[in-house]
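Take a look at this single chain, the form predicted alone, given in structure tokens.
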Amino acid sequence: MRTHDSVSILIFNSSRQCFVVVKQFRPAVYMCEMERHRPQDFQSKDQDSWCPLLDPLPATEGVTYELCAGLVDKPELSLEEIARNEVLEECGYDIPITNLKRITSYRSGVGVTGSRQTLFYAEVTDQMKTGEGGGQPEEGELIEVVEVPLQDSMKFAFDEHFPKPMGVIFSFMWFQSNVALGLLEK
């Protein structure tokens, strides 16, 4: 399988003292808990063979909670534009570019595709708020922009009633590790 390389944004309200997230539905994460909970449906199925579920599970089994993120698919964008594009499109704020750090890159989806995300930090507040974010319906995306208090982030990284990437549990670390006590000194 080929796909594009990606970039995630772990973005900080200084104003609210919030992370925001995007909240969405993943058909591989619903067809993942389908197979879990209904197997029998699953044995022996193949591509000739598939029929509808007849007892599906509620989309929200599909929904995860995960970092604002999107693929390096126009050549001509540095990474930098495409993560600004992405926290625009997504979660409705204008940033400057030079708002964006980058914090590193590596690979994700190794057992199947082993494509490269690099992950950039950008701080936000209230005034850089244009839009109500969601995505591009038109490109299939439905997304709710959730905000994650400061106070309770490490509670939610390792909730696993809220399923996320584990790009969602090593950046709300990286930030604990790097940029929380700063703004204890503050």
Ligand SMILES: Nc1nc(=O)c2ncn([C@@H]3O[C@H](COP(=O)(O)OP(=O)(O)O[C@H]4O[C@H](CO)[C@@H](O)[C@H](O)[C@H]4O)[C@@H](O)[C@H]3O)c2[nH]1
Given for the second form:
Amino acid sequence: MRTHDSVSILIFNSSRQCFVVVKQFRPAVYMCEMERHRPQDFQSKDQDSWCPLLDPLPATEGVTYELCAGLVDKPELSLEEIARNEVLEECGYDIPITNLKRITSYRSGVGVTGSRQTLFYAEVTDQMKTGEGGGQPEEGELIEVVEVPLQDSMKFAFDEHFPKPMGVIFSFMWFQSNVALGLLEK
Ligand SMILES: Nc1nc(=O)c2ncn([C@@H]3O[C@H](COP(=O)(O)OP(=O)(O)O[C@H]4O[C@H](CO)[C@@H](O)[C@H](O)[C@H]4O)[C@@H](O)[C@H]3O)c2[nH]1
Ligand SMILES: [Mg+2]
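Switch from the form predicted alone, shown above, to the form predicted in complex with the named molecule and output its structure.
Every component of the complex follows; first up is the chain already shown.
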């Protein structure tokens, strides 16, 4: 499969000492959960009338906690500009480009897709909050902004009851070893 590259942003609100992440419904995650809970419904998949959603699980089964992120689908914009727009659209913070620190990039998948994701760090304050975020409903996005207190963040990262992609865990750990120690020294 060919997919776009992407950017993701670890957002830390220094006014409230919390990470800002997004909660989103992901159809692929939902369908994996459907098959896990109702394997019998997926056995007749060769039939024309196959419909796995006759006895659906609640939509919350497909909701994950994620970093703010976006596809690199505008060739005229830099990765930083795309990241800045995503932070505003999804989380409601208007940040200057200079607030974005590039952490690293990696392959967001290696089995089915091979696209690259570039991870940024952005420290924000309450004063930078100009909107509610929430993404673009007209493009099918339904995003809830969630704050994870710094003091609970490692517990959150490894709590399997909160489904999440690995970028959340990696970036929270990156913060612990690169930023949190500095905060304590202030
Ligand atoms: N958000 C996020 N956090 C991670 O920690 C995280 N870790 C990996 N990824 C991967 O990054 C890619 C890009 O992320 P998004 O799906 O958030 O990209 P957007 O441009 O915001 O939105 C697009 O997808 C939406 C939903 O499908 C549509 O509604 C939009 O129309 C459409 O533009 C995806 O491949 C996702 O697998 C994360 N993505
Ligand atoms: Mg997104």
